[in-house]
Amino acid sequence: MTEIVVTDADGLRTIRIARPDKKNALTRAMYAAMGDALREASTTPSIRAVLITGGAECFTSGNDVGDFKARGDQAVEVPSPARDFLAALRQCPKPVVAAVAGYAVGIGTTLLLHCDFVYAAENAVFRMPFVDLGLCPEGGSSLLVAQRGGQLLANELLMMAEAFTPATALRAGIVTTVVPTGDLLATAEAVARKLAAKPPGALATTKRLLRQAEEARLSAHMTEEFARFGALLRGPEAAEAVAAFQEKRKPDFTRFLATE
(Lines of atoms letter the chains of each structure in order from A and count residues from 1; the text may use other names and numbers.)
(Lines give C-alpha, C1' and ligand atoms only; values in the text may rest on other atoms or scores of the structure.)
Protein backbone atom coordinates (compact mmCIF):
# COMPACT_ATOMS: atom_id res chain seq x y z
CA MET A 1 0.00 0.00 0.00
CA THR A 2 2.03 2.91 -1.32
CA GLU A 3 -0.84 5.38 -0.88
CA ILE A 4 -0.74 5.07 2.92
CA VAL A 5 2.78 5.46 4.27
CA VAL A 6 3.34 4.29 7.85
CA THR A 7 6.60 5.10 9.65
CA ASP A 8 7.68 4.59 13.25
CA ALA A 9 10.38 6.56 15.03
CA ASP A 10 11.07 7.22 18.71
CA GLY A 11 7.66 6.08 19.88
CA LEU A 12 5.72 8.02 17.23
CA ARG A 13 3.77 6.34 14.45
CA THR A 14 3.09 8.62 11.48
CA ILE A 15 0.30 7.68 9.08
CA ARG A 16 0.59 9.73 5.91
CA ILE A 17 -2.01 9.78 3.14
CA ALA A 18 0.07 9.83 -0.05
CA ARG A 19 -2.07 10.04 -3.17
CA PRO A 20 -1.39 13.61 -4.31
CA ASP A 21 -2.46 13.05 -7.92
CA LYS A 22 -6.02 12.41 -6.64
CA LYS A 23 -5.94 15.04 -3.87
CA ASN A 24 -5.48 12.18 -1.39
CA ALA A 25 -8.95 10.79 -2.14
CA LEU A 26 -9.56 7.67 -0.06
CA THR A 27 -10.32 4.19 -1.40
CA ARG A 28 -11.49 1.11 0.49
CA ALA A 29 -7.93 -0.22 0.48
CA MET A 30 -6.63 3.03 1.96
CA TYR A 31 -9.24 3.00 4.73
CA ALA A 32 -8.29 -0.59 5.52
CA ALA A 33 -4.58 0.26 5.64
CA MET A 34 -5.17 3.20 8.01
CA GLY A 35 -7.41 1.07 10.23
CA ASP A 36 -4.77 -1.65 10.40
CA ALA A 37 -2.08 0.92 11.26
CA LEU A 38 -4.19 2.33 14.09
CA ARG A 39 -5.09 -1.09 15.52
CA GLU A 40 -1.45 -2.13 15.45
CA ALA A 41 -0.44 1.12 17.15
CA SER A 42 -3.05 0.47 19.85
CA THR A 43 -1.48 -2.86 20.84
CA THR A 44 2.21 -2.11 20.28
CA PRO A 45 3.82 -0.91 23.54
CA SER A 46 6.69 0.86 21.79
CA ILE A 47 4.27 3.13 19.91
CA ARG A 48 3.27 5.92 22.27
CA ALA A 49 1.48 8.42 19.98
CA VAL A 50 0.09 8.65 16.43
CA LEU A 51 0.28 11.46 13.88
CA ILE A 52 -2.09 11.51 10.87
CA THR A 53 -1.29 13.81 7.97
CA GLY A 54 -1.69 14.21 4.24
CA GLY A 55 1.48 16.25 3.93
CA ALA A 56 1.93 19.96 3.36
CA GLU A 57 -0.42 20.35 0.37
CA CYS A 58 -3.62 18.37 1.00
CA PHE A 59 -5.09 16.35 3.85
CA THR A 60 -7.78 14.43 1.93
CA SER A 61 -10.57 15.30 -0.49
CA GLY A 62 -12.69 12.52 1.02
CA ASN A 63 -14.05 9.38 -0.61
CA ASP A 64 -12.74 8.52 -4.06
CA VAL A 65 -15.88 8.88 -6.19
CA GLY A 66 -14.79 6.27 -8.74
CA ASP A 67 -14.08 3.72 -6.02
CA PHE A 68 -17.34 4.66 -4.31
CA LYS A 69 -19.44 4.10 -7.42
CA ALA A 70 -17.60 0.94 -8.45
CA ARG A 71 -18.67 -0.73 -5.22
CA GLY A 72 -22.36 -0.57 -6.15
CA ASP A 73 -24.45 -2.14 -3.38
CA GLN A 74 -21.27 -3.04 -1.50
CA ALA A 75 -20.84 0.67 -0.75
CA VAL A 76 -23.14 0.21 2.25
CA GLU A 77 -21.69 -3.08 3.47
CA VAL A 78 -21.59 -3.44 7.24
CA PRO A 79 -18.91 -3.40 8.41
CA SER A 80 -17.29 -1.17 5.81
CA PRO A 81 -13.61 -0.21 5.61
CA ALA A 82 -14.45 3.46 6.31
CA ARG A 83 -16.56 2.54 9.31
CA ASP A 84 -13.87 0.16 10.58
CA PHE A 85 -11.28 2.92 10.21
CA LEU A 86 -13.37 5.35 12.27
CA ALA A 87 -13.88 2.66 14.91
CA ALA A 88 -10.12 2.05 15.09
CA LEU A 89 -9.54 5.80 15.42
CA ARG A 90 -12.13 6.17 18.19
CA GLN A 91 -10.84 3.15 20.08
CA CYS A 92 -7.13 3.99 19.89
CA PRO A 93 -5.89 4.40 23.50
CA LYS A 94 -2.81 6.32 22.37
CA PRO A 95 -3.01 10.08 21.74
CA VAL A 96 -3.76 10.89 18.09
CA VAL A 97 -2.60 14.16 16.52
CA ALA A 98 -3.73 15.37 13.08
CA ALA A 99 -1.96 17.86 10.81
CA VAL A 100 -4.32 19.35 8.22
CA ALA A 101 -3.25 21.32 5.17
CA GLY A 102 -5.25 22.05 2.03
CA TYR A 103 -8.51 20.19 1.48
CA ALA A 104 -10.21 18.31 4.31
CA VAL A 105 -13.49 17.20 2.75
CA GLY A 106 -16.17 14.83 4.02
CA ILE A 107 -14.57 12.20 6.20
CA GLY A 108 -11.45 14.36 5.94
CA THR A 109 -13.26 16.70 8.32
CA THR A 110 -15.33 14.25 10.36
CA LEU A 111 -12.38 12.02 11.27
CA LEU A 112 -10.81 15.03 12.98
CA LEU A 113 -13.61 14.97 15.56
CA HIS A 114 -12.08 11.75 16.91
CA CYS A 115 -8.48 12.96 17.12
CA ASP A 116 -7.09 14.37 20.37
CA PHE A 117 -5.18 17.29 18.88
CA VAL A 118 -5.83 18.85 15.47
CA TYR A 119 -3.52 21.44 13.93
CA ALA A 120 -4.78 23.25 10.83
CA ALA A 121 -2.63 25.19 8.38
CA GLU A 122 -3.79 28.61 7.28
CA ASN A 123 -4.36 27.14 3.80
CA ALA A 124 -6.75 24.43 5.05
CA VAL A 125 -10.23 24.24 3.49
CA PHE A 126 -12.90 22.25 5.30
CA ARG A 127 -16.20 20.98 3.96
CA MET A 128 -18.85 18.44 4.98
CA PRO A 129 -20.79 18.16 1.69
CA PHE A 130 -23.04 15.26 2.62
CA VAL A 131 -26.39 16.98 2.00
CA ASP A 132 -25.27 18.16 -1.44
CA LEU A 133 -24.44 14.53 -2.26
CA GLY A 134 -27.91 13.35 -1.29
CA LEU A 135 -26.59 11.95 1.98
CA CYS A 136 -26.62 12.71 5.70
CA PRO A 137 -23.64 13.41 7.97
CA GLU A 138 -21.46 10.56 9.24
CA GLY A 139 -18.71 9.97 11.77
CA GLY A 140 -20.76 11.39 14.65
CA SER A 141 -20.56 14.86 13.12
CA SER A 142 -24.28 15.60 13.50
CA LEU A 143 -23.85 15.17 17.26
CA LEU A 144 -20.31 16.39 17.92
CA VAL A 145 -20.32 19.59 15.86
CA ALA A 146 -23.52 20.74 17.57
CA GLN A 147 -22.07 19.87 20.99
CA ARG A 148 -18.82 21.72 20.41
CA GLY A 149 -19.79 24.66 18.22
CA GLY A 150 -23.48 25.11 19.02
CA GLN A 151 -26.62 24.20 17.11
CA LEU A 152 -26.70 27.23 14.82
CA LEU A 153 -23.14 26.76 13.59
CA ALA A 154 -23.76 23.04 13.13
CA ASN A 155 -26.84 23.87 11.05
CA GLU A 156 -24.74 26.14 8.86
CA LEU A 157 -21.88 23.71 8.31
CA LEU A 158 -23.94 20.54 7.83
CA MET A 159 -27.10 21.82 6.15
CA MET A 160 -25.54 24.43 3.86
CA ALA A 161 -22.66 22.00 3.25
CA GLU A 162 -20.34 24.72 1.99
CA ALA A 163 -16.58 25.08 2.39
CA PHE A 164 -15.35 26.86 5.53
CA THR A 165 -12.15 28.34 6.83
CA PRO A 166 -9.74 27.21 9.56
CA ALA A 167 -11.10 30.05 11.74
CA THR A 168 -14.61 28.61 11.45
CA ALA A 169 -13.28 25.10 12.11
CA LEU A 170 -11.71 26.48 15.28
CA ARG A 171 -15.05 28.01 16.30
CA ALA A 172 -16.77 24.70 15.63
CA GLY A 173 -14.39 22.78 17.88
CA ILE A 174 -12.98 20.76 14.98
CA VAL A 175 -9.38 22.01 15.29
CA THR A 176 -7.16 22.80 18.27
CA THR A 177 -5.41 25.76 16.71
CA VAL A 178 -4.44 27.30 13.38
CA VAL A 179 -0.76 27.68 12.48
CA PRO A 180 1.19 29.14 9.54
CA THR A 181 1.20 26.67 6.67
CA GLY A 182 4.98 26.36 6.66
CA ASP A 183 4.99 25.48 10.37
CA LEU A 184 2.22 22.87 10.28
CA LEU A 185 4.09 19.59 10.18
CA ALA A 186 6.80 20.69 12.59
CA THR A 187 4.20 21.96 15.07
CA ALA A 188 2.08 18.80 14.95
CA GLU A 189 5.09 16.51 15.16
CA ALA A 190 6.52 18.43 18.14
CA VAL A 191 3.23 18.01 20.03
CA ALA A 192 3.05 14.31 19.12
CA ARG A 193 6.59 13.77 20.38
CA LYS A 194 5.82 15.56 23.65
CA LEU A 195 2.87 13.23 24.12
CA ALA A 196 5.00 10.19 23.25
CA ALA A 197 7.39 11.13 26.09
CA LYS A 198 4.67 11.24 28.77
CA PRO A 199 3.76 8.33 31.11
CA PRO A 200 1.76 6.02 28.80
CA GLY A 201 -0.52 4.52 31.43
CA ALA A 202 -1.50 7.87 32.89
CA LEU A 203 -2.06 9.29 29.42
CA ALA A 204 -4.24 6.37 28.28
CA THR A 205 -6.32 6.54 31.48
CA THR A 206 -6.79 10.29 31.10
CA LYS A 207 -7.91 9.88 27.48
CA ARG A 208 -10.41 7.17 28.49
CA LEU A 209 -11.83 9.26 31.33
CA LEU A 210 -12.20 12.30 29.07
CA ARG A 211 -14.27 10.29 26.59
CA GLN A 212 -16.17 7.64 28.53
CA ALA A 213 -19.12 9.76 29.72
CA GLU A 214 -20.27 10.40 26.13
CA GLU A 215 -19.11 7.13 24.58
CA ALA A 216 -22.42 5.23 24.75
CA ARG A 217 -24.37 8.18 23.36
CA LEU A 218 -21.86 8.75 20.55
CA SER A 219 -21.79 5.08 19.63
CA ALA A 220 -25.58 4.89 19.39
CA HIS A 221 -25.71 8.12 17.39
CA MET A 222 -23.08 6.93 14.92
CA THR A 223 -24.95 3.65 14.44
CA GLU A 224 -28.07 5.60 13.45
CA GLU A 225 -26.05 7.93 11.21
CA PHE A 226 -24.52 5.03 9.31
CA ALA A 227 -27.90 3.32 8.91
CA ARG A 228 -29.49 6.46 7.50
CA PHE A 229 -26.41 7.18 5.38
CA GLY A 230 -26.72 3.72 3.85
CA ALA A 231 -30.41 4.15 3.12
CA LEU A 232 -29.81 7.51 1.46
CA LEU A 233 -26.87 6.14 -0.49
CA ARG A 234 -29.20 3.62 -2.11
CA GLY A 235 -31.73 6.35 -2.89
CA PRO A 236 -32.44 8.49 -5.95
CA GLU A 237 -30.99 11.75 -4.60
CA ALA A 238 -27.52 10.23 -4.16
CA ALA A 239 -27.80 8.63 -7.59
CA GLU A 240 -28.56 12.04 -9.11
CA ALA A 241 -25.61 13.62 -7.28
CA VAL A 242 -23.16 10.98 -8.54
CA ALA A 243 -24.54 11.15 -12.09
CA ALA A 244 -24.23 14.93 -12.12
CA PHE A 245 -20.63 14.71 -10.89
CA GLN A 246 -19.68 12.23 -13.59
CA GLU A 247 -21.50 14.19 -16.28
CA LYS A 248 -19.95 17.45 -15.05
CA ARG A 249 -23.28 19.21 -14.62
CA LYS A 250 -25.25 20.74 -11.77
CA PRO A 251 -27.50 18.20 -10.02
CA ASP A 252 -31.27 18.68 -10.26
CA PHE A 253 -33.09 17.77 -7.06
CA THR A 254 -36.32 19.62 -7.89
CA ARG A 255 -38.23 16.44 -8.73
CA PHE A 256 -37.74 14.94 -5.28
CA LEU A 257 -40.27 15.42 -2.49
CA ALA A 258 -39.31 16.73 0.97
CA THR A 259 -39.79 13.51 2.95
CA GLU A 260 -37.67 11.83 5.61
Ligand code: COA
Second form
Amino acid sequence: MTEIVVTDADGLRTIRIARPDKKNALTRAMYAAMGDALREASTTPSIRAVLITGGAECFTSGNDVGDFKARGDQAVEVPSPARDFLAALRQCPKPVVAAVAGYAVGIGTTLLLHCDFVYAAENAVFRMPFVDLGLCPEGGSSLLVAQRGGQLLANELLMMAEAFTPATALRAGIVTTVVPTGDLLATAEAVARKLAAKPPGALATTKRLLRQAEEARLSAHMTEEFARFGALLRGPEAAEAVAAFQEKRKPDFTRFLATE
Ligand code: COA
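Write the structure block of the form predicted in complex with coenzyme A (COA) for the protein whose form predicted on its own appears above.
Zooming out: every chain and molecule, the one shown earlier first.
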Protein backbone atom coordinates (compact mmCIF):
# COMPACT_ATOMS: atom_id res chain seq x y z
CA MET A 1 0.00 0.00 0.00
CA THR A 2 1.90 3.03 -1.26
CA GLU A 3 -1.10 5.37 -1.11
CA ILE A 4 -1.08 5.42 2.69
CA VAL A 5 2.39 6.06 4.08
CA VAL A 6 2.87 5.29 7.77
CA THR A 7 6.01 6.44 9.57
CA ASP A 8 6.97 6.28 13.23
CA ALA A 9 9.51 8.60 14.85
CA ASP A 10 10.04 9.57 18.50
CA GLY A 11 6.64 8.31 19.65
CA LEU A 12 4.74 10.00 16.82
CA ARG A 13 2.96 7.95 14.15
CA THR A 14 2.30 9.91 10.97
CA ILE A 15 -0.36 8.62 8.57
CA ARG A 16 0.01 10.36 5.22
CA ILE A 17 -2.52 10.05 2.41
CA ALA A 18 -0.52 9.91 -0.84
CA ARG A 19 -2.60 9.57 -4.01
CA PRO A 20 -1.94 12.98 -5.54
CA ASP A 21 -3.13 12.17 -9.09
CA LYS A 22 -6.67 11.62 -7.68
CA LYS A 23 -6.52 14.45 -5.13
CA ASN A 24 -5.95 11.86 -2.40
CA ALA A 25 -9.40 10.25 -2.98
CA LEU A 26 -9.83 7.35 -0.56
CA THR A 27 -10.37 3.80 -1.79
CA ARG A 28 -11.51 0.86 0.33
CA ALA A 29 -7.92 -0.37 0.56
CA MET A 30 -6.75 3.05 1.77
CA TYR A 31 -9.40 3.18 4.52
CA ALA A 32 -8.38 -0.32 5.58
CA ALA A 33 -4.71 0.72 5.76
CA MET A 34 -5.55 3.82 7.80
CA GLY A 35 -7.78 1.79 10.12
CA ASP A 36 -4.97 -0.75 10.66
CA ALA A 37 -2.47 2.04 11.34
CA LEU A 38 -4.80 3.58 13.94
CA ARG A 39 -5.63 0.29 15.65
CA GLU A 40 -1.92 -0.54 15.86
CA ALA A 41 -1.18 2.92 17.26
CA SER A 42 -3.89 2.40 19.87
CA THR A 43 -2.27 -0.76 21.23
CA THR A 44 1.44 0.00 20.76
CA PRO A 45 2.81 1.65 23.92
CA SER A 46 5.73 3.31 22.15
CA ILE A 47 3.34 5.24 19.89
CA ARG A 48 2.08 8.18 21.94
CA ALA A 49 0.42 10.46 19.37
CA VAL A 50 -0.86 10.26 15.79
CA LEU A 51 -0.70 12.84 13.00
CA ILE A 52 -2.96 12.51 9.94
CA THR A 53 -2.07 14.56 6.87
CA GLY A 54 -2.37 14.62 3.12
CA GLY A 55 0.87 16.58 2.77
CA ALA A 56 1.32 20.19 1.75
CA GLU A 57 -1.03 20.26 -1.30
CA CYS A 58 -4.27 18.38 -0.63
CA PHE A 59 -5.79 16.64 2.39
CA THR A 60 -8.30 14.42 0.59
CA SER A 61 -11.11 14.76 -1.95
CA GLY A 62 -13.03 12.21 0.10
CA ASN A 63 -14.38 8.84 -0.82
CA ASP A 64 -13.32 7.60 -4.26
CA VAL A 65 -16.38 8.28 -6.40
CA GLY A 66 -15.76 5.11 -8.45
CA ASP A 67 -15.91 3.09 -5.22
CA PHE A 68 -19.21 4.78 -4.38
CA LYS A 69 -20.54 3.49 -7.69
CA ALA A 70 -19.31 -0.04 -7.00
CA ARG A 71 -21.01 0.03 -3.57
CA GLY A 72 -24.18 1.57 -4.99
CA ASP A 73 -24.39 -1.21 -7.59
CA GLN A 74 -24.64 -3.87 -4.83
CA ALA A 75 -28.18 -4.97 -3.99
CA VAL A 76 -27.42 -5.00 -0.25
CA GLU A 77 -25.11 -3.13 2.10
CA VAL A 78 -21.54 -4.43 1.88
CA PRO A 79 -18.90 -4.11 4.63
CA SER A 80 -17.63 -0.56 4.81
CA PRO A 81 -13.92 -0.02 5.47
CA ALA A 82 -14.75 3.72 5.78
CA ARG A 83 -16.99 2.94 8.72
CA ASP A 84 -14.30 0.71 10.31
CA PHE A 85 -11.72 3.46 9.80
CA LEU A 86 -13.96 6.03 11.55
CA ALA A 87 -14.51 3.57 14.41
CA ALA A 88 -10.74 3.09 14.77
CA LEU A 89 -10.29 6.87 14.76
CA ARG A 90 -12.99 7.44 17.39
CA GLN A 91 -11.68 4.63 19.59
CA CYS A 92 -8.01 5.68 19.45
CA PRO A 93 -7.01 6.51 23.04
CA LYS A 94 -3.93 8.43 21.89
CA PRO A 95 -4.16 12.09 20.84
CA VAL A 96 -4.83 12.51 17.12
CA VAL A 97 -3.75 15.67 15.30
CA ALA A 98 -4.79 16.50 11.72
CA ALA A 99 -2.99 18.84 9.31
CA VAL A 100 -5.24 20.01 6.47
CA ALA A 101 -4.00 21.76 3.33
CA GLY A 102 -5.99 22.18 0.11
CA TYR A 103 -9.18 20.14 -0.36
CA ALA A 104 -10.87 18.38 2.54
CA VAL A 105 -14.05 17.01 0.97
CA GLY A 106 -16.70 14.62 2.32
CA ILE A 107 -15.14 12.28 4.82
CA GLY A 108 -12.07 14.51 4.47
CA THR A 109 -14.06 17.06 6.49
CA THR A 110 -16.11 14.73 8.67
CA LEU A 111 -13.14 12.69 9.91
CA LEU A 112 -11.77 15.93 11.38
CA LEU A 113 -14.71 15.99 13.82
CA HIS A 114 -13.13 12.96 15.52
CA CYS A 115 -9.57 14.30 15.75
CA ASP A 116 -8.40 16.08 18.91
CA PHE A 117 -6.51 18.94 17.23
CA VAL A 118 -7.08 20.15 13.67
CA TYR A 119 -4.72 22.60 11.99
CA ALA A 120 -5.90 24.08 8.70
CA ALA A 121 -3.73 25.91 6.20
CA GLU A 122 -5.04 29.20 4.84
CA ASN A 123 -5.41 27.45 1.45
CA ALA A 124 -7.71 24.74 2.86
CA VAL A 125 -11.10 24.26 1.17
CA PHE A 126 -13.76 22.27 3.00
CA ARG A 127 -16.93 20.74 1.64
CA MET A 128 -19.53 18.23 2.82
CA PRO A 129 -21.21 17.59 -0.57
CA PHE A 130 -23.34 14.61 0.51
CA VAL A 131 -26.72 16.06 -0.50
CA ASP A 132 -25.44 16.98 -3.96
CA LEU A 133 -24.30 13.37 -4.37
CA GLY A 134 -27.78 12.05 -3.53
CA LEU A 135 -26.51 11.05 -0.08
CA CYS A 136 -26.94 12.19 3.53
CA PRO A 137 -24.30 13.27 6.04
CA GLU A 138 -22.06 10.64 7.62
CA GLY A 139 -19.38 10.38 10.27
CA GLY A 140 -21.52 12.05 12.94
CA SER A 141 -21.50 15.33 11.03
CA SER A 142 -25.27 15.86 11.18
CA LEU A 143 -25.01 15.84 14.98
CA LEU A 144 -21.58 17.31 15.68
CA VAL A 145 -21.61 20.28 13.29
CA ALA A 146 -24.96 21.45 14.71
CA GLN A 147 -23.66 20.96 18.28
CA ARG A 148 -20.45 22.84 17.69
CA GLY A 149 -21.43 25.51 15.19
CA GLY A 150 -25.18 25.86 15.76
CA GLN A 151 -28.17 24.63 13.79
CA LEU A 152 -28.23 27.42 11.20
CA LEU A 153 -24.59 27.01 10.22
CA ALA A 154 -25.06 23.22 10.08
CA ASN A 155 -28.07 23.72 7.76
CA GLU A 156 -25.95 25.89 5.50
CA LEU A 157 -22.97 23.54 5.37
CA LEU A 158 -24.89 20.26 5.09
CA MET A 159 -28.00 21.26 3.10
CA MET A 160 -26.44 23.78 0.70
CA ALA A 161 -23.37 21.51 0.63
CA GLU A 162 -21.10 24.16 -0.88
CA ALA A 163 -17.36 24.62 -0.36
CA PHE A 164 -16.37 26.73 2.64
CA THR A 165 -13.31 28.51 3.95
CA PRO A 166 -11.02 27.80 6.92
CA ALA A 167 -12.63 30.77 8.71
CA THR A 168 -16.05 29.13 8.38
CA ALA A 169 -14.58 25.78 9.46
CA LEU A 170 -13.29 27.54 12.57
CA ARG A 171 -16.78 28.97 13.24
CA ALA A 172 -18.28 25.51 12.74
CA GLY A 173 -15.93 23.98 15.32
CA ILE A 174 -14.27 21.76 12.73
CA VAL A 175 -10.75 23.19 13.07
CA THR A 176 -8.67 24.26 16.06
CA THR A 177 -6.83 27.06 14.30
CA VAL A 178 -5.83 28.35 10.88
CA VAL A 179 -2.14 28.82 10.09
CA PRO A 180 -0.17 30.20 7.14
CA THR A 181 0.03 27.49 4.48
CA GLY A 182 3.82 27.23 4.66
CA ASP A 183 3.72 26.67 8.44
CA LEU A 184 1.06 23.94 8.46
CA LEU A 185 3.08 20.75 8.77
CA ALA A 186 5.63 22.20 11.20
CA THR A 187 2.85 23.57 13.43
CA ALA A 188 0.87 20.32 13.49
CA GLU A 189 4.01 18.23 14.04
CA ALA A 190 5.17 20.46 16.90
CA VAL A 191 1.82 20.04 18.66
CA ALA A 192 1.81 16.29 18.07
CA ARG A 193 5.35 16.03 19.49
CA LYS A 194 4.38 18.03 22.58
CA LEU A 195 1.45 15.67 23.12
CA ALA A 196 3.73 12.64 22.61
CA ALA A 197 5.94 13.87 25.47
CA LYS A 198 3.08 14.16 28.01
CA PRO A 199 2.23 11.47 30.61
CA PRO A 200 0.30 8.96 28.47
CA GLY A 201 -2.00 7.63 31.19
CA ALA A 202 -3.19 11.09 32.24
CA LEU A 203 -3.64 12.11 28.62
CA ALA A 204 -5.65 8.99 27.71
CA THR A 205 -7.91 9.43 30.75
CA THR A 206 -8.44 13.10 29.92
CA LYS A 207 -9.32 12.25 26.31
CA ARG A 208 -11.83 9.61 27.46
CA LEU A 209 -13.44 11.96 29.99
CA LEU A 210 -13.76 14.72 27.40
CA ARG A 211 -15.71 12.41 25.12
CA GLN A 212 -17.62 9.91 27.22
CA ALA A 213 -20.73 11.96 28.09
CA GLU A 214 -21.69 12.22 24.40
CA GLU A 215 -20.43 8.79 23.34
CA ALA A 216 -23.69 6.79 23.45
CA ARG A 217 -25.67 9.49 21.65
CA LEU A 218 -23.03 9.95 18.95
CA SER A 219 -22.71 6.22 18.43
CA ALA A 220 -26.49 5.77 17.95
CA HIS A 221 -26.62 8.77 15.63
CA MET A 222 -23.75 7.47 13.50
CA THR A 223 -25.43 4.07 13.23
CA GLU A 224 -28.54 5.74 11.81
CA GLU A 225 -26.49 7.97 9.49
CA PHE A 226 -24.62 4.97 8.07
CA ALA A 227 -27.82 2.98 7.51
CA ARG A 228 -29.49 5.87 5.68
CA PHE A 229 -26.31 6.69 3.75
CA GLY A 230 -26.08 3.04 2.59
CA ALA A 231 -29.72 3.04 1.47
CA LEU A 232 -29.31 6.32 -0.42
CA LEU A 233 -26.09 5.08 -2.01
CA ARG A 234 -28.07 2.21 -3.58
CA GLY A 235 -30.78 4.62 -4.79
CA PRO A 236 -31.37 6.46 -8.07
CA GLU A 237 -30.37 9.96 -6.90
CA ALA A 238 -26.84 8.82 -6.01
CA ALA A 239 -26.63 6.85 -9.25
CA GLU A 240 -27.39 10.03 -11.20
CA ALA A 241 -24.91 12.11 -9.16
CA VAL A 242 -22.07 9.59 -9.56
CA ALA A 243 -22.76 9.15 -13.29
CA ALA A 244 -22.69 12.95 -13.72
CA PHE A 245 -19.34 13.20 -11.89
CA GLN A 246 -17.83 10.46 -14.01
CA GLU A 247 -19.23 11.88 -17.23
CA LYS A 248 -18.08 15.40 -16.20
CA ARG A 249 -21.58 16.86 -16.63
CA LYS A 250 -24.16 18.57 -14.39
CA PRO A 251 -26.52 16.12 -12.61
CA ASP A 252 -30.26 16.33 -13.32
CA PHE A 253 -32.45 15.59 -10.30
CA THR A 254 -35.72 16.95 -11.74
CA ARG A 255 -37.34 13.52 -12.18
CA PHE A 256 -37.01 12.50 -8.52
CA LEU A 257 -39.70 12.87 -5.80
CA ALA A 258 -38.93 13.22 -2.06
CA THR A 259 -39.49 9.95 -0.16
CA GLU A 260 -38.91 10.95 3.52
N1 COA B 1 -12.95 10.14 -6.39
C2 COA B 1 -12.35 9.72 -7.51
N3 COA B 1 -11.61 10.51 -8.28
C4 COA B 1 -11.46 11.78 -7.89
C5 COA B 1 -12.03 12.29 -6.72
C6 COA B 1 -12.82 11.41 -5.95
N7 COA B 1 -13.38 11.78 -4.80
N8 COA B 1 -11.70 13.60 -6.60
C9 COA B 1 -10.93 13.89 -7.65
N10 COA B 1 -10.77 12.81 -8.43
C11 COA B 1 -9.99 12.69 -9.66
C12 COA B 1 -10.68 13.41 -10.81
O13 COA B 1 -11.65 12.58 -11.43
C14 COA B 1 -9.48 13.69 -11.71
O15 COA B 1 -9.15 12.47 -12.34
P16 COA B 1 -8.68 12.48 -13.90
O17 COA B 1 -7.44 13.33 -13.91
O18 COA B 1 -8.41 11.03 -14.19
O19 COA B 1 -9.83 13.08 -14.68
C20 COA B 1 -8.36 13.98 -10.70
O21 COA B 1 -8.76 13.37 -9.47
C22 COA B 1 -8.15 15.45 -10.45
O23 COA B 1 -9.39 16.02 -10.04
P24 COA B 1 -9.96 17.38 -10.65
O25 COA B 1 -11.45 17.36 -10.44
O26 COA B 1 -9.45 17.57 -12.04
O27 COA B 1 -9.27 18.44 -9.67
P28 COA B 1 -9.79 19.91 -9.32
O29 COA B 1 -8.66 20.55 -8.58
O30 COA B 1 -10.39 20.59 -10.49
O31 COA B 1 -11.00 19.65 -8.26
C32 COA B 1 -12.08 18.62 -6.37
C33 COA B 1 -10.74 19.02 -7.03
C34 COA B 1 -11.74 17.84 -5.08
C35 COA B 1 -12.89 19.87 -6.03
C36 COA B 1 -12.91 17.77 -7.36
O37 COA B 1 -12.06 16.76 -7.87
C38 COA B 1 -14.10 17.09 -6.73
O39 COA B 1 -15.13 17.72 -6.50
N40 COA B 1 -13.97 15.77 -6.48
C41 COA B 1 -15.08 14.98 -5.98
C42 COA B 1 -15.23 15.15 -4.50
C43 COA B 1 -16.35 14.30 -3.97
O44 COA B 1 -17.49 14.43 -4.36
N45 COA B 1 -15.98 13.38 -3.06
C46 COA B 1 -16.91 12.50 -2.43
C47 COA B 1 -17.28 13.08 -1.13
S48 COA B 1 -18.61 12.27 -0.29
